[in-house]
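Next up is one chain by itself, shown in structure tokens, the form predicted alone.
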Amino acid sequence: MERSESVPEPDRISPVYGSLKIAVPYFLLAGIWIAFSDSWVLLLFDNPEAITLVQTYKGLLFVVVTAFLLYLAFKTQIENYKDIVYRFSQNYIRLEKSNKKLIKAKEEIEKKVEELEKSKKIIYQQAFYDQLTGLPNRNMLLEDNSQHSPDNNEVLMLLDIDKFRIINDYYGFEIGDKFLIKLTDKLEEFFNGADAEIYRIVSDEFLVHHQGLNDLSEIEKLLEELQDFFSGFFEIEGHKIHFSYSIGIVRAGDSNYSTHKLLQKCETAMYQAKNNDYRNYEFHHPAMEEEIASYLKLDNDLRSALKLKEFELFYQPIFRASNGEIAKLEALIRWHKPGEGYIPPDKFIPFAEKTGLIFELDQRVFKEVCRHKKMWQRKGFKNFTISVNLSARQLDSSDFTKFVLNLIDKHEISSSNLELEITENAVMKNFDVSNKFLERMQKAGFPIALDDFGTGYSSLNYIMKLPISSIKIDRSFINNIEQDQQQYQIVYSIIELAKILGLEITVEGIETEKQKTLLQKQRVDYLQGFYLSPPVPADKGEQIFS
């Protein structure tokens, strides 16, 4: 039902204006009927009886026409009250269905604060604290200590896991997430009490701030009782798992330093203990700064030599000791650094193979070196071997093995003529690997010799193992052959060993005429040395054959 748009508003209505409404037109209709009626009746008749018919006739007309208008106009009214009903129902029901969708409303938005306070709490968990051991993150640490105050004894001790990723390699990373669990329970077992807190930093560094320790002496009984309170291994699922670890310590109290900045000192301390020999444990010292600071500035000059190739190669002969002539030419790597002159090798060699920069030093030498040989061959100088110098950290790269017979294959160089050289050293780190790979270039066709011998392990069972076609016998072993008959007995001894195990012999370090003399008579087969000839530059090459 359509509702007439003339329907008062609800703040509209008024109980004396709408009953006013009936009763005026009412009172004047009524008025007027009596004031005109009667006249016009008598008017119009004159017998008494006719008028008192017509008006008793009259009076019913007036009672039925009024209540037609009465009832026109309750009804009308009546319909405006009915529709204002409705319309007030219609509001209270949409008031309800609002009331209910706010309520509604409420119920989800409380739903969702509550979830974003779960969130908020997941969140500040997961930021805030490791996953695995539950305990305060890095994070956590840099939050809760942004400075500390010369003024205390606070003691910040970071604890590293030596070679973990062994342990994950090994076992899984599953015991291995059990292990870390393991030392966790232990550390908040033995620090129970004291007033430091635990805190994982990264995967198997935890640090230690400690609160209550007054001086190095402290400090140092702390650490001893630490290491008598681990066994030394764990047992994980029927698993005895050893190992070891390492701890940079550093005074908060010495300085005014940032958290960042203690955690930093920690770190570069912990690296330090690494190395020592003697004890697990190293405190920062300003001097690590600067060792930091050399070595930083090594690692930028050397990439940045590597770019410049400022790395130049230099070929010190190896001699027939039976005729003298010309066997090998054994490649040198030097460094030539603008404005400082030519770097020795010992100077930046091992610093190369601790930081992987050799792989790239050892991929331009052998590249030089086949085409040196190869430029030497289109010359006609073809018999001779030149022997290059190989670091440990290629000994289990079986990608250097694919390089280096491509490299060959490119240049057209037998693979007898490019001699491996190998330290003891080197060969000993991984003995099982080395070997494997030593092997896999004997197969293809490389000579193989062991360097520096006499120098490192020297084990006649490991030599044996080795697929090597010889040795050179270190120059600490001749230095002083001429006067010292003991030196001489031992140089005898190893070349005696050789010649039983079917070795070449190539004696290196040859500084004057009467050594030289004296390891012919010994029936070697090569002789170098500076008294025989120095290392040269690659462009001067050719001047050894003339």
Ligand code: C2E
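Only a predicted model underlies this, so the values are computations on that prediction, with no experimental measurement involved. Residue numbers count along the first chain shown, from 1. Whichever C-alpha set is largest while still superposing within 1.5 Å between the two forms counts as the rigid core. First, how it differs from the form predicted together with the ligand.
Relative to the superposed rigid core, the position of the CA of Arg138 differs between these two forms by 2 Å or more. Gly341: CA moves less than 2 Å between these two forms after rigid-core fitting.
With the core held fixed between these two forms, Thr66 has its Cα displaced by at least 2 Å.
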Contents of the next structure:
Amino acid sequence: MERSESVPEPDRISPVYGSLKIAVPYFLLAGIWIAFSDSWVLLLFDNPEAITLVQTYKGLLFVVVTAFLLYLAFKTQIENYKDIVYRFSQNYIRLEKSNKKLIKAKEEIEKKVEELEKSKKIIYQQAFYDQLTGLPNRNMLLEDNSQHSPDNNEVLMLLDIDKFRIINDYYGFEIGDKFLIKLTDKLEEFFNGADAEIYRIVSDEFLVHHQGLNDLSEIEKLLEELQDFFSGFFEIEGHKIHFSYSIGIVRAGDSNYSTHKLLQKCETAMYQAKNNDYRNYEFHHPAMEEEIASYLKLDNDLRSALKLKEFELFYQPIFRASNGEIAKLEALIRWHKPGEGYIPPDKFIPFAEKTGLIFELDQRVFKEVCRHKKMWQRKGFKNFTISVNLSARQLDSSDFTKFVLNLIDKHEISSSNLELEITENAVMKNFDVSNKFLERMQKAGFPIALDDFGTGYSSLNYIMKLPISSIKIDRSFINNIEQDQQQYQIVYSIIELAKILGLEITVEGIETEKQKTLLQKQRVDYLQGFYLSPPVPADKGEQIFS
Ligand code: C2E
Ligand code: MG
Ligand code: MG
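Since we've got the form predicted alone here, give me the form predicted together with the ligand too.
In what comes next, the whole complex appears, and the chain from above leads the way.
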């Protein structure tokens, strides 16, 4: 390397200048030598022979010096040349190495770009497509249709499976997933050929973006056809899974809202559709927003009421018809709302069931019931049962049994002293699932009463399958029994039937002495009503016993 540094760069070497640098001094020195050496020879020698000899030596010396100078000149040039070649070869080797590195780096970069391209595709796939069904997802919907013009015939329909959670809980997630895949296939089959795109928004919510429906009647016709197309159940791995669904509809042409806003409106309409009795779809209309606002207010009020402990339990005694003793106490919840007094359960229980707040509320009720029961037991009032009303929503919850069993264990209460009241309508909403739940509770030792009996018009076939120990005849049957012979006959038939089925009978809503005696004659087991005792606050419970 060092050597090469003293060597001039090839482009700085000038062949003419380099050669002249040697030739010119040589020419001058040789000229001076020739010009002066002859004069000195003539000055020093006068003998012609000696002059000739000296001239010969002088010629020889000239040749030797010239040869030596030529040797030096060529040697320097050749060495320079050698160095340049050496340096070039070194540079070439380095260049070769760098080139190899460069090729390798290029290959690596190409590989990385390929991987990046693949990851980009995967990320895109995950961001814009649903992994389970392969359908485009919510992001894609929002990406695809960022604005809508008022003069088109776009319709957005949001379909949601009713109580899909139950399908998942009951059959397991694997079957739940297969259900959603089947639903996707069916929807694709139904909308095949139509100007429609299907998206999976979340879980069991699917959105159909249809661009070929001109008016209301076309939309309604399509929804009817869809209803017929789904036969009401899917057969998956040998299970016949029955299902229903609700659809919220927005006509994009009615507005120029963004897709995001339209989707929100679809959801609002879909939740409204879930409450409909006669049709499973609903069109969005502006009044829905106000309903939502009051819905949110009630939800907020209930949540803060839970935090502020504004709920209170009242107890209504249930008397043994034969001797008038108190056999049971029914726990009835009240909302003590500051400034408004006591709010009855009918005003907030159905709402809490819709929002899911009922789970917390029911848990609160059970905890209070156990606390009161233990307190009264300690004071010596042992021989009675507390009846607790169970919400319809609890009938499909899997961890409720565990919760109640832990609770009674902690409070040293026997399950036979805690009766569960469940309404006929609640059971009928999902008979198989409710029946399984009640069987579990019965096995754990809880007596089960069918509340508001007779109001659900349900088939006896079903009722006979339930693991119940008693029925509570609804007070609407009792109202007129004193005057109305037909009403009396109906109650009589119900009582006879229950006796045949081996069920105990409680009659609710006793408001007069005559009703009481008429039913005592019928030898029903228990009587409950304002005439005998209204519901009283827990702190007055002891007065009832004494
Ligand atoms: P229910 O289980 O059928 O309860 C009996 C209802 O009838 C009570 O109304 C009671 O106050 C009322 N009642 C009792 N005797 C008479 C009478 O002689 N005449 C009349 N007109 N009514 C009488 P309440 O407390 O307003 O409860 C209404 C419903 O709310 C209950 O019907 C029950 O289904 C539900 N509920 C009450 N407490 C709870 C609770 O803690 N959890 C749940 N999930 N539901 C509850
Ligand atoms: Mg009840
Ligand atoms: Mg009742």
